[in-house]
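Just the one chain here, the form predicted alone, laid out as structure tokens.
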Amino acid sequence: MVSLMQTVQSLCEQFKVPGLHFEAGQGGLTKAVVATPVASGEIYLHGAHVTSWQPAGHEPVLWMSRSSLFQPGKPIRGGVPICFPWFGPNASDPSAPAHGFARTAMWEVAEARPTAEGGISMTLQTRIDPFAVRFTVEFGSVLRMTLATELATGVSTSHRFEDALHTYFSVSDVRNISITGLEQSRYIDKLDGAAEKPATGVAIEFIGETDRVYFDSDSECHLHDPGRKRTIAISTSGSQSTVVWNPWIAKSARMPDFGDHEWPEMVCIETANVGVNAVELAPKSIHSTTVVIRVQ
């Protein structure tokens, strides 16, 4: 059996890119560490999970729970989990893991290279039958993430999937932030029996637990955080859904991998294709879900 240190050493030898190295992360899981003049970041091979991105001159952008589990077979809490090939519970198999297999799968590094602006681009890949999936992350002055999905070789019929880049943003206090860009989108309110509700026409603000799926939402969103004196812009392509989530007090207390008092520090704005926006993928075609995150 190949040891963790042998795996780390092999990756370091295979991908000799300035500003990139591999090491043992929390729980003995392998991670890639990016440290360049334009940005720093981390991505675990477990789940192809981005756990950190900090552009030069700014505070960290992603939030991680201090209670997160780092164990094989368990999802990491915070950062950017990949939900695939379904979102939430599996409609036909209640015993299947929530949000699919991608976030607990072991991914392999397919490519690592420097970018033109001095950052690092990494591509990880895995197979989740009947799909072959590649996840490319560019750590730079912006964070660009693309989940590219195609049917595996030999699959001759179309298959349907849902996906989400379940991004946790670090905020000063969720009660004092707002999100613009979704004012004209209808949504499903998962806290009201999945009732469909019309567009509100106003910015999103938080006064309690929030769990909404906005449909046909392909416009740029802005997360306004006056406490941090920053705005985070989130632009997407290949994504027709946006999920906005904060567990608030009671739900965070029920989650063993989420600290009871951490909920004010985060908000999720998820780039997704779920529900009525699920993707029907034909043979020999590729669907790419991309999000670009900028700090303004």
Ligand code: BG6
The other form holds:
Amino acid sequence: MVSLMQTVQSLCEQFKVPGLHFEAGQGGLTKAVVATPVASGEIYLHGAHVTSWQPAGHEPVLWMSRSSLFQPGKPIRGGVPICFPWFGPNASDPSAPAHGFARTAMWEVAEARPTAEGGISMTLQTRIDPFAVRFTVEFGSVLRMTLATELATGVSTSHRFEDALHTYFSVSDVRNISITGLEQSRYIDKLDGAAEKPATGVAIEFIGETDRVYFDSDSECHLHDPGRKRTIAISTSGSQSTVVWNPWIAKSARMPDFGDHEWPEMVCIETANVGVNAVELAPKSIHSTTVVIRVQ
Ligand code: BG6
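Right, the form predicted alone is done; let's see the coordinates for the form predicted in complex with 6-O-phosphono-beta-D-glucopyranose.
Following is the full complex, with the preceding chain placed first.
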């Protein structure tokens, strides 16, 4: 694969953009490092995995586990894993990796350029048959991420996929935050036998393990964190589902790449198309799933 052969040095020569360089990251995996006056950030070629974003004047927005693996074939824990072309366990093959192949695939850098406001935009691409996928991330005063999926050349029938930009947010304490914007959406409760539950009409607060897939949730969400004195706005397009997850105590202890005591520090709000919102993709069409994250 091309990206395995791309050395850090040749990437630096190929993509000469002020404020961007490539280096060997944890586990010897190649990462791009963004350091500009408007924002800093990092993305690994392994999984096209964004592991940090910090807009100027604010604390880091994304959470990373200190127990994360950085190994070929293993997902990174934290940041923004890309779940694709399925979400969760594979419906027909229990031996297939959870959340699909994208987060452990090697991606290649297709483009890197400065943005008008002085940040950096990068596009990484890979092929996961029968799909060709491009992931564009703009590290700026906002973090804009788009997963664009089309059928690979020569594929002439429609194919269905699920996707999720599985964003881990850093919070002061998950027990003291709330999420608004999903009050009117029904959801699947994965902790209650995947039962469908009606819209609650109230903000989400966390008093235990939480694993919910909200459907038809195309509005903007807000993550309110009084401990950090900040609200994070999460606006999406091309996404009909939102997954909200915190593993709490027992599940954290079961996950080898997640510290036993890290669960209060994070919450996942995932921009997704899953289950009844899976995308049926016709030849010659492109589906773009976009999230824009802004600190307020
Ligand atoms: C969430 C799922 O999106 O991801 C949870 O809803 C799952 O059920 C979590 O536990 C983490 O998944 P993984 O495969 O990264 O451990």
